[in-house]
Structure formats: C-alpha cells, structure tokens
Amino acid sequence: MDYINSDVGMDSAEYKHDMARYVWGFALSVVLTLAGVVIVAGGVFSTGLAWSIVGILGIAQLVIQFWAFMHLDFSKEARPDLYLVLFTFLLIILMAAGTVWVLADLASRMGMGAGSM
C-alpha cells in the first residue's frame, strides 16, 4: 500500500511527517499555554517580568502554530506563503506604530502628557 489517501496524493511517509508535525504542534502549544498560566497564576515573578515572559511565550506559540498547522517553513514550496505572512505582519506593525505615534503627538499638542492624566 503505497498511498494511504490516494484522493489527495499523499504517500505514507508524507502522511506520517504531517501527522508528527500536528502532534508536535499540539503538544508544544499545550506546554506553552500551561507555562503561561503557571507563570501568571504562580505569582513568582514581578508583574513586568511576567508580562515579558508571557509575551515571549506568545510569540513562540505563534511561530509553532504557523509551523505546525499552517505549514509555513523555509522550504521552497512554503516560501511564498511565508513572505505573505511576513508582509502582513509588517503592515500591521506599521499601522499600529503609526497610530500610536499620531495619538501620542495629538496628546502632547493638547497638553495631555503622561503627568497631567
């Protein structure tokens, strides 16, 4: 039996590779989520450090989700999709930074600095 699912044309090795990727993605996502919950609920770290660690765990989980479930990696076949995702992130960062910059400038022109609120 060369093909497990002949409808989509996946051979056995490709199917096993994809299933292993899904299982690893799910397991790593659960571990990262539980680590975030333990860090926040445990109260061991200061608030700023806990926010930083949870942010890093969130970015790590985002990368794992893209790798495991959306099949984005540095392979030649997935590279155009990776470029689209990176370009989307660039646009979102530019829009968010521009919005914060315009609002901060507006607040400073209206005398609403951080000390007056």
The other form holds:
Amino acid sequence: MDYINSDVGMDSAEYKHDMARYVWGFALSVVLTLAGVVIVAGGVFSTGLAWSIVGILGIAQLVIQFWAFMHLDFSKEARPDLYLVLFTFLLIILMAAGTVWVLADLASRMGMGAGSM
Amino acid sequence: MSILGSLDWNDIFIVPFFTDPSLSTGIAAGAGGIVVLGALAVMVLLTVKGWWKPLWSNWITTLDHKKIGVIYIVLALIMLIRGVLEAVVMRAQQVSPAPGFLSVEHHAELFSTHGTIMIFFVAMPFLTGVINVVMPLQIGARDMEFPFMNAVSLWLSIGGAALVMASLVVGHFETGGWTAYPPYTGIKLSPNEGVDYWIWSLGLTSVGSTLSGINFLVTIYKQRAPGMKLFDMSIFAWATLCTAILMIFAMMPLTVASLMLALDRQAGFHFFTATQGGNMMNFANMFWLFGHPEVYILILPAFGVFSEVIPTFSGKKIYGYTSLVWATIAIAVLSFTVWVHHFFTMGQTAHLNAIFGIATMTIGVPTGVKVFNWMLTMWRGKLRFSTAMLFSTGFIFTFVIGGITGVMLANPTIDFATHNSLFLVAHFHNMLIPGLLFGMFAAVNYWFPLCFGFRLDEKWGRRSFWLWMIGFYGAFMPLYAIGLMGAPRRMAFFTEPAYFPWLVIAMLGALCVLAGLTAQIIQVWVSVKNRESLMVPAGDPWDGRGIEWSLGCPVPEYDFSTIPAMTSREPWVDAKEAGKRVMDPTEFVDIHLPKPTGMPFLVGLVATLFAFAMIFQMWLIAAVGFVAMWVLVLIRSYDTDWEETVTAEELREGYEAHKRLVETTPQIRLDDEFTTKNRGLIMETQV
Ligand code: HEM
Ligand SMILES: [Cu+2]
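Return the structure block for the form predicted together with the partner chain; the form predicted on its own was the one displayed.
The complete assembly is shown below, putting the previous chain first.
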C-alpha cells in the first residue's frame, strides 16, 4: 500500500478505510470458520447437508478474503484484477471438473463404481 | 547408501563402450565425448581469449531483459543442434537394414531426448528469449517488472538443459518418450535414473517458465507506457499476454504430475500404479492438461511475430487488428478445453470423445481467422521478401496443411486409426516447425539489429530458408503416407519393404534440414565477420511499424531515453508520416536500473545441484542444495542497494547523440534495403 512508503501517515482516510477492511475480513473469516466447526461438531445435520453447508461457508470465506485482503471489488480500478481472478477460477474449474469427468467416465467403462476411482 | 547415492562407474559415458563394444554404445560414448570436449573447448577458448571476465560481468550477471533474451536464444540454438542431430541419427537408423545400428533402448532414448529437448529446451527458451527482447520495447517499458526473477527463470532453464546434457555423460535418459507415461515409467519397469532425469530437468524449467509467465503478465499489466490501453498494444504484445496466462496455468499440472510420479518412484506412493488404488490414466489426463495449452504457448508467440513481420514487409498496417486480438484470446481460452484429443483411444465413452472432438475443431476457427488476417495484410501490398518475410510466408503455406491434418485427427473415429502412427508425428512436426521454429527464425532475422546493431546476412538467410522449407517437406510428407499405411511411431526399425522408399526420402529431408541449420550457423558467422558493413546505427532498417524501431540499434541499456507518448496504436508510423526521423522526447527524468548480480546464477547453480542429487538419490547433497537455494533468495531479499541511477542528463545526451546520428544518416530508398547502403531509417517516401 502506498502509505507505507509515502508521507500520508497512519491517520489518513485511506489507511483507516483499509484497516477497517482488514479487521472485517479477519473477523468474518473467524466467524465463518467457527460456524463450520460448530455445524460438524454439533451433528444436527445429516452428513450430506453438513458437507454442503461447510462448502458454501468455505466459498463465502474465499470471496470475503478476496475482498478484504486482495482489495477486489466491483470498482473500476479493481476491474482488471477482478477479470484475472474470475478467469483463474474459470480455468481451475475447467481443469478440476474436466478431470473428474474424464476419470469418472473411464471408471464407468471399467465396471467400477465411482468410489473406486 | 553412500553419499553419492545410486551413482556408480557404469554410469560414466565411456564405460559401457569398453564393457560391451558395439556401434550403439560407440555412438553413445561419442555423444558424451562431444559434450565433454565441447565444454572443454569452450573453456579453452574463453581462457585463451581472456573472455571469462567479460562473460561474467556482461552476460552471466546481467539483469537486462535484452541480454537475458539473447542468452535464452543461444541456449535454444545449442539445444536445437543436438535435437536435429538426434533426428538425423533416428532417420539413419530406420533406413539401415533391420534391426539397424542402434539398440532398441538407445533408439528409445533418442526419441525421448529429441522430443523433450525440442519442446522444453528449444521451443520454450526460444520464445521466452524473443519475448524478453521484444515485448518491453513494444510496450514502452524499460525492463521486466521483476528483473531479478527474470534472471532466476533463465538460470533455472539453463540448469534443466544442463541436466539433459549431463545425461549423455553420466547415466541414461529415460526411454518412455517425451510424455513419459506410467506404468512404463514407474520404478518397476524403469528402474534406472532416466525417468528421474526427465522429472527433474522438467521440474527446473517448468518452474522457470511459470515465473516467466508471471513476469510477462505483470509487466504488460503494470509497465505499459502511459496512455497505452490494452487495445493499443502490438499484436506481438497481445500474443505475449495470452502466452503468459497459458504459462502460468498450464505449467502447473505438469509440475504436479511429474512430482507425483517422483513420489511414486522414490517414496512408495501409488498415484499411478494400478495395484494399490492408483490410476495411471490420470497421468495422461494431467499431462495433457498441460500439454495442449503448451502447444499454444509454443505457437502464439510465433503468430505474434508473423503479425509484426508481415505488415512491415508488405508496407501495410495489419489487417483486422481487433479480430486478430479476439482470435488470440479465443485460442488461449479454448486451448484449455480440448486436452482429451491426445488420448481418444484410452477408453472413455464415445460421447465424451465426441464432445472433445468438436471442441478441438472449434479452435480451427480463430486460427483460420488469423490466416485470413495475414493474407489480407499482404493483399495488394508491396511485398519485400527478406529472410524474415520468407519464413513468414513459408509458414502460412505449410501451417495450413498441418492445420488440415489436425482437423482430421480431431475426429475421434479417424484418430482411432491414426493414433500413435507416423501420421500423427507428421502432423505435429507440420505444426511445430513452421508454427514455432519458422516464427522464431523470422523473429531473429527481424529483430537481430535491436540487440547487436547490425543486420544478419540476407544471402545465407535466404539459403537457410529454402533448405529448411524443402527439408521439412522432404522429411515429413513421407511420414503422412506411411502413417496412413500403418507405420507406428517410436519404432526402432521397420521390416515392411513398402515403407523403405518413403523412409529414404525422409532421411534426405532430414539431411536437408541439417544443411539449413548449417546455413544459419554460417549466416551468423558471415554477419559477424561483415558486421561493419551491416551496421544500422540509425535504427529501423526495414521501415518498421512498432515503437521498438524508433530506437537506435543496438538499443541502449535503458531502452527509451524518454517513455514514448502513445498518441495512437502506431505512433512511430505517425511520426514518420509527419516527416520526423526521431520521436519527440517527452520528459527526461532520472531512472533506476537494477545492478548486475551473480545471485540468479548461483540460485540456478544450487537448484541444478539439488536436482542432480535428487536424480541419483544423494539425499544429503539434495537437502544442502535445496536449503542453499532459499538462503540465497533470502540474502537477496535483504539487499537494499540493488539499483543504480541513470541521470536525466545522461538520457538527454543519449537522445541528442541519437538525433545527430539520425540527421547525418543519408536517406535511402526501400529498394536499397538489403544493400550495404542501409545504415538504418530507410523510408518509402524519401528520395
Ligand atoms: C528439425 C527437424 C526435425 C526432424 C527431422 C525430426 C524428426 C523426428 C523423428 C524421426 C521423431 C521420432 C518419430 C518416431 O516416433 O518414430 C521425432 C519425434 C518427435 N519430435 Fe521431432 N524432428 C524435428 C524437429 C522437431 C521440432 C522442431 C520439434 C518441437 C519443437 C520436435 C518435436 C518432436 C516430438 C515432441 C517428438 C515425439 C517424441 C516422442 O515420441 O516422445 N521435432 N522427430
Ligand atoms: Cu492438443
């Protein structure tokens, strides 16, 4: 951040704004992580449902950390970075989903259950 | 186990020749001997000429993107010589009476090293080098965003190449092809160090390439001249941008897959062994998740080069800039959606194959768009056939043939008949020789003056082109024919007499290619000898269009005395049309350049030591090398005194000197382009 090398100082509006974001990011991350732990440890939900909720919480945390720590939002300055991150996700999904698809398809032809892949 | 791990006497290159003398072991000993003697000869030359010091201070320690680029290209050319020689030996093997003069093992080693070298140590360093030299100059930057990391990438790549060379002298390379599929490359079937050579030499370069990709991308994002929007960039810079993205994402699956293979081999893991729940098919899957984007990493920069060379030598601006850019982007994205076409025959359902077959054919569309862009750029232009232009037009011709056979292979039903045949080998050489090598040769002929201040000899350049072109057709068209007749790839010898005449033609073609390579070596030699008369100090020897041609040749270390004002997509063309012979300066300010440092070289050295130790299971040495590598990086991170200043005054003097030079350079016409009258800055409109 520019204020580290500049003489704007620690009481500038920019600094406060960023600091608030960091604190929010940290707090929300902790809350979401604990929520995941509670859901699993509580044992109220069925396994499948618990898995899905934890997955959603994880994705939410990812988004929050991108926003809080990587300064990603819908503003015009952050647009190129946002595109790069979205593109990255596109590629990761292509590779991961593609791999699962190919291997599951192969497994189906070998008379194996999807689990033994 | 001793500190030297699994290394023993029999691994030294000449020992097998004495214990088991034959032509095959003789050739192996000879090849190892060439490496050792070559290295010795270079050392003697350096010592006699007193070049050690300049080599160290001007080249090895440099962080200048142009010099780093040149070193990459030199590496690529050295490895190209080895790759082509291996190809000729393979061709000779197949025309000699069965079973030939090479052992089956030795032949397998040859196609494995040939493939690995050509892809990872010729193609990759070549294009990385060209991008290093040209891209910053085209976007008005003074260097890469991360010059130190750039040098680290370089030395990691050289380390990888050195390991492949070392495999000629110490031990063996693997025999499982450049793809190294398990289970064959697992520890059971390939117990010696060959596969580990493959894993760790690729490990070094693939990390280097990933870092290069990051460097290129960030440089393009952050270092463009003020006012230059992405859609103001040259097509070459666009090609670099897309290549960089592919490098960042595509090298990863390879690195991961090869490390998983290493764990299988050395640590008893079972990622790819069928017996314990592993699945070797996932290796093929991961390898081609890398492998297909990789072929676009290889081809896109060359597309970029052609998009610079063709407009210049047609005297016209590129036709359809926007469509060309979108075609490049489309290719980059689509390249991640087609990898399955490399293993249609592995056993998936026809349904899945059909989808990937169609996706593959789709890539033909943007590629076709590009071909029309280039042809329409030439349409009604005043074409001048320099060496660079010859390679570009030769490319269009030849590449289209390769593209057509590619679309044929994209059809799974056809692929079932041609998979692993010489038809496929013909196809991918038909893409890579024009679509990669010709592009890089064009780039060297075109941009050479930027680095060295003189043009390359045209006569030998044109000869080399014709030899390469004819040699290519001779060497690979026959393979289409015998491929369709059923000849499989990777065969040590054939017993089918019908193949023989075709193999003889292929052999002659390979010799012709070798002659082309020789002509290029002569070209460089002759040009260096006649450099005085080939000097183009005023810059812009071809009436070029990019802003890199607004600089004098050779380009000074700081590249631009002032960052050019980007008033349009082609400000240098505008300036020339306005009758100017230098760009107007913007603002002279003090600038900082990174100081030379030996640190990247040392990082590369200990990384190579680490990799070598991993190959021969010298765990202690490996640990030391690994730690040392990071210690060096840490030390560098605490170094605050790493920049030196070039003052505004020096920059102004540089600018004034260039201006005076330009003004005293006589004006000549385009027709005199290839004569010694060309001292730079030729123009169509002048006298
Ligand atoms: C310069 C002329 C070249 C000649 C004469 C040549 C010749 C050959 C031959 C004879 C083979 C073995 C084919 C077989 O399996 O029976 C081969 C394989 C191969 N070549 Fe080339 N080649 C040339 C250039 C290149 C270039 C420029 C590249 C890539 C940039 C390349 C990449 C490969 C690859 C990847 C293989 C497959 C290796 C394997 O089977 O694992 N070659 N080439
Ligand atoms: Cu492919």
